[in-house]
Amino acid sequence: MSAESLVAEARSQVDDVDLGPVHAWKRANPGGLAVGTMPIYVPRPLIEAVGALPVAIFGGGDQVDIIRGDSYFQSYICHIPRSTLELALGGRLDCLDAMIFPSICDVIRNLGGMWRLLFPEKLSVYLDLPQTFDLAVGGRFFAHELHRIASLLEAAGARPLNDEALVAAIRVENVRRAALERVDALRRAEPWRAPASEVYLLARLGGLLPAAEHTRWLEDYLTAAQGRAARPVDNVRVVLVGAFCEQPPLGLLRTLEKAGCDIIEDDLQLGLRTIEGPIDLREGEDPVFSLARSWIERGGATASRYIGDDEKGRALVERVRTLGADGVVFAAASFCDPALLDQPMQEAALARAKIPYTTLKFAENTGQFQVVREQAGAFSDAVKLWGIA
């Protein structure tokens, strides 16, 4: 199958707000639980190890009109909680047997409480991510949280968690992570063969599929993309930052590409990329603790992760230099407190390092991109001509 055909099929599944792939999985796995997970990070191998399917929920995007969802939240917060409730109240998330809400921000915390009130028959779990990175404290706490979630899922009908199943699920996840990294490597090296807008769809598809099935999609795309006829384009290489939770419309990514920006790295789909490298399994170690330790030791910098005394923006500067990027595009969802609070500190770090950047905001249902194209085009031209924004 061609890369274009794979991307088209991935988009049809990603855009399916009725979660067709999840219904198909449940038909093939009678009695299996479908567990919704809000972005950005929930340890998917833990869910697969108890025979359940982790399903990433990113709201309705530009596929739904928000009517009932607006009656539950203020107008001055991001769109994703309102569109998620719109989907749920319309019955489009009925296939989910449980929801896990990780501690991204106050809005998602409140969404978890609202979900519990509106759907008391469904399991609702709040995953409190640790704020200390001492393994004896934060690691132990996180492992306890994961054991607690496994017990709650078992009470809801999932299989009991055991070490053998979890080790197997982690190994399958590591194969998927390696395949995704190979796709990302192609995007960084030859973005004209694997543009970010395509890689985004292939990555996001993984939020609807078991890890092993997603790996096959990634491998097929990698083979097709490497063999496609394509020529290099004189674009600037940029890192996209700020869209780690609410996702931008696909049209925005394509607009940036058309304006001369090759997005060689981004913080989209952090549910699959939060941990850098493989999940580290160690002989004799509780595999649940291995999950917790890998998040603490290898978790990438993001606006929803506490960094203690570390300098905000340092990791971004280092990443830009490592990748040989020409600049940074900040793209935060409107009213996203974590991203917008981080941004001034990250901008200051980039300015000190003399790295060009530009800034824009979006909502998941944004439909007009002309202003974005003009701004991104001006940024691309300025960087190419003078090396400044």
Partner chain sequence: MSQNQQAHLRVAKEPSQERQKRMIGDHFDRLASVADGTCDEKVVYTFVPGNLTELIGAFGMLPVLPEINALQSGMRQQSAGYIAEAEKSGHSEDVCTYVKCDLGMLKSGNVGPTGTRLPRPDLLLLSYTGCFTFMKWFELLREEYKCPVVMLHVPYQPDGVVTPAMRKYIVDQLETVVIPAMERIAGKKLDRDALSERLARSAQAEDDLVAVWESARHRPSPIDGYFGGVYYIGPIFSAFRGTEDAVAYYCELRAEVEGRIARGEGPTTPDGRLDDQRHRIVVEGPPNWTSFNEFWRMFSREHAVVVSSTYTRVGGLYDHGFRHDPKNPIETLADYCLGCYTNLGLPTRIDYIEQTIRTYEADGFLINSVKSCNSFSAGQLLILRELEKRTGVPGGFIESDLVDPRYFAKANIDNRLQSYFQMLDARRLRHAA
Contents of the next structure:
Amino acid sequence: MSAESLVAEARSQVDDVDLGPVHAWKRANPGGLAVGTMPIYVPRPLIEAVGALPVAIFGGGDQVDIIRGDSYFQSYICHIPRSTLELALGGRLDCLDAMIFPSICDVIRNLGGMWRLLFPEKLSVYLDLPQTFDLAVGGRFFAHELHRIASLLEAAGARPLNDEALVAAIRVENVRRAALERVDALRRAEPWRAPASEVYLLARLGGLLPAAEHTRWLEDYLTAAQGRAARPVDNVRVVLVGAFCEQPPLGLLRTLEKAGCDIIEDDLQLGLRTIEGPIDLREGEDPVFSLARSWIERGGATASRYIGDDEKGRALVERVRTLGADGVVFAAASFCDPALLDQPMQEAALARAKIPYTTLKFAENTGQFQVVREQAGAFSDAVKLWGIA
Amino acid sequence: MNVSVGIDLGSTTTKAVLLDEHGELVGRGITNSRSNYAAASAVARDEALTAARFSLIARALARVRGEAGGAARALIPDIEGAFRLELYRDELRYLGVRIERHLDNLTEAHLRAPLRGAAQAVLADMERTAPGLFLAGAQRKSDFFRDLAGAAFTAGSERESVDRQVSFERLVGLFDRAILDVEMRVPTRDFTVLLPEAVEHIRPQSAAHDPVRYALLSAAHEAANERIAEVAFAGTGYGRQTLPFPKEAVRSEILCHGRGAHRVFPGTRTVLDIGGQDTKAIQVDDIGVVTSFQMNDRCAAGCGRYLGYIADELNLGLHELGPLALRAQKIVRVNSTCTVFAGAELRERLALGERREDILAGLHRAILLRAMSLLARSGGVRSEFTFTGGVCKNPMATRLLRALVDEHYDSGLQLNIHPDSIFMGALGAAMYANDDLHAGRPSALRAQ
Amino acid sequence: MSQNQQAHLRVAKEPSQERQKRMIGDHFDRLASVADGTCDEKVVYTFVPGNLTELIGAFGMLPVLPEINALQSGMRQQSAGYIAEAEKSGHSEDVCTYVKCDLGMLKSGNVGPTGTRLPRPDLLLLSYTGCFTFMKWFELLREEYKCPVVMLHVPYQPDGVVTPAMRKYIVDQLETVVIPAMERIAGKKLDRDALSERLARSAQAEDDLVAVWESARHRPSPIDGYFGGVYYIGPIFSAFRGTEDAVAYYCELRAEVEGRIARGEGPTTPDGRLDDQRHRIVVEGPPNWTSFNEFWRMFSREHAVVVSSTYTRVGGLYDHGFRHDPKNPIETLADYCLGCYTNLGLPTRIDYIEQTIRTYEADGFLINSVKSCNSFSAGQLLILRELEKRTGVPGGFIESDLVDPRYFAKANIDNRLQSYFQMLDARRLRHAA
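Right, the form predicted alone is done; let's see the coordinates for the form predicted in complex with the partner chain.
After this comes the whole thing, all chains and molecules, with the earlier chain placed first.
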């Protein structure tokens, strides 16, 4: 299949607010649970290991009328909880047997509580990701959280967790990560062959599929994209930061690309990439603890994670330099506490390092890109002409 | 006749309703709120009192038996037309006086004469065509002097500015200034003169005995001489704190709207009111007492004002939006109802090549979606469902609301829309005033 | 004199209020003497929910609570300028105004609520309890102060249950991370006996505080559990829990309240004493600080008294039996942190409010939804519906902000409150008929 048709197919699945791929999986796996997960990070292998399908939920995008969702949220709250609730109250998430709400921010945390009240027949789990990065303290707590979730899933009808299944799931997950990294590498090296708007759709599709199946998609896309007859374009290379939970409309990514910005890295699908390198299994170690340890030791710097003794913004500056990026585009969802509170510190770090950046805000259902087009165009011109913004 | 007065001081229009001691509606008036709330409420009350005089004429004529009675009753609209024509002419004359005054104050002396000539020609033509606005069966787009005279003055200015080579903007600018003066004036009316005059106008004296004329004249005299005493007051609406009422007489608009809507449609359980500045979703019980309510948050997104901005952006009258939107072939998805971005949203869609009608349909839908959320917040939509406020006069809004209610609630649900729904708040207020009267504690107007 | 100050004087007539004022004044004087170098006590910045005041006190360190400073800036009409200052330096209009107010204050010379200068922190004790923004707040402060931060991650209670794993996680952090860090800064070992003594005094003050809360079951209620309540929680939620001063304050306060019960008196409001109480209200959500008295008047004018509020439980939920336990000093600190109101899952919060409405025989409950605080606000519309469904008591909903005056739309809020209270009246008439 051509890259274009793979992307088109990925898009139709990603855009399917009725979760067609999940229904398909459930038909093929009778009795298997589908477990919704909110951004940013829920360890998918744990869910796959108990025979369930982790389903990444990113709201309703720009194609859902919001009525009931708005009736539960004030205007100063971001958009993803409203569209997510709209989908659920409209029955579109009925195929999910459970939902996991990781500790991203207070809004998603409270959405978990709302879920318990609104859908008492479904399992609703809060996952408290530790903010203390001492293995014996935070690692142990995290491993305990994961065991607790596995037991809750078991009580809801999933298979009991066992070491072999988890080890196998982690290995499959590591294969997927490697494939995703190869796609990311192509995007970094030759973004005209694998533009961010395509890679985004391919990555996001993975949130709806078992890891093994996702790996096949990634491999197919990689082959197709490498074989493309595409020519280099003189664009600026940017890193997109801040859209790790509520997702911008695809139109925004394409607008940035058309305005001359190659997004060589982004945090849109952060969950799949938040641990650097493979999840590291150790002989004689509880594989649940391995999951916890990987996150503690090699979890990337995100706005929802306390930076510990590290310097704020250092990770971003280093990343920009390693990737040879020309600048950073901050794109936070309106009213996103983690992204917006983080941003001034990240900006300060970039300013100290003399890295150009520009800042914009969006909502998942933003319909106007005129301002983005002008802003991104001006940014890319400024960077190209003078190397500054 | 003793009347209880309810006043609803809204952001766009001010309404007054009069109830007699039996709670019967005897008069109501409406005017644009203008910059001066006190003047607006005085004018609305004056309008309502005028209407009450016509109620009295109708009551008097109801007692006249036989053919003459029927014929006389059939002429009431004509009398009212003739009466309103006189009021219109009176205001037109005052408008002319104020325009003269502003011309005198014009700094560019050389412009004075040509502008004066043009203005006088426009006004003369307005005077000439005025009867057409008020004859029986005449269709008026509005009852406000500002709108009627504004439309006529603009049309006349377009013509005269070309013929006389004067600036259209300068000419219309004269009107814009003078109308503010006209609106500050609260007219005083002598009904004992005006009402018989109106009868004379439509039924002049003839040689033969005319029982219809006789009946009309006696009814006009009776109505004009009846003392109408405003014995109890209640105020509500956006600007109600500025009304010269004691605190006890200031009623929440939520309670007033709920009660008014329930009176007009006694089966009402849910009320949606979309006004200029806010949207309200109200649940009432079987006797019209509010059991819960929700209002939009502090920004005016999704309220009538939003449509106002859109109308301004498109250079259209507010009343033209709905009919235009009805001509949509598809509904463009609009996700923002932010008034600040209304213009930008519209321009970008137009730039993308969308049809104006289709965008308008999308904008209407966006407002109705917000209203549906508010309804859901307040406890949902129950039958009967009564839609009130300025926006309920918009045919696209009502059509979309019906469709959304069918889709999200029950298609068998009774949806009530009343042509006079804009008076619901004032009606509810008048009912509260009447309650106070019967409980022996009427609120009087505070001296200003 | 501003209306605010007048009202302060009127509310501050009773001896307990005078005592509180003295306590706060003394505390800020001590802080000022650290700031100007005449005294060398160590200073710990920390947050109200999950504050470890006894621990800080046992080390002889002085706490500073940036939230309290921010709310005081709001009451003193300083916050708008501070917020503008922070927004000018790149902070989004969308985020918490406590944070922006605090950063603005810092950039404007760090003058505290009593007009004295605040010292720099020797330690930022990041008790991450019930509020995501706390974490970002101290990351931001660390950028400014370049001082050590120690994280105490308090797990959230999604099910209203404290599991042994949660408790152990906090105890482990305290023992292996927090206390060692504090020992390093203080230059001495933790005196566990001193800590226990403080905890015992905390429990004593907590008993009196709960008696004050529960006095609102009387008619007329001798207290206002929201507007008055924020004064009552002052000492125990800030620098004084576990001190002799706090014990004396709560003992005195309790006696005053009991006196009012005996005399059948209501609480003092900005407009005088409110004995004739027409509406008994429970309030969920923090108050607005920039128009605090104006907001209070919107209630008292309508003869509404607040019999209980959730905001006054953010620094600890004592009315369900929890008391600091001197016998288990570290575990009790863990339990205290876990039980703060905003650390409770939404279903638990609803259960709590439901029970409060019943206990205090409230006629209505009102939600003040503040833009700044998603921890409180996200989900409040569901709380509203659920409580109405369970109790049949009508709920009201208004929106404002903590310290950003741009979000206190007076006419709009007044309109809603009047509508709400008139609705309560109309419903009462209906039931009487």
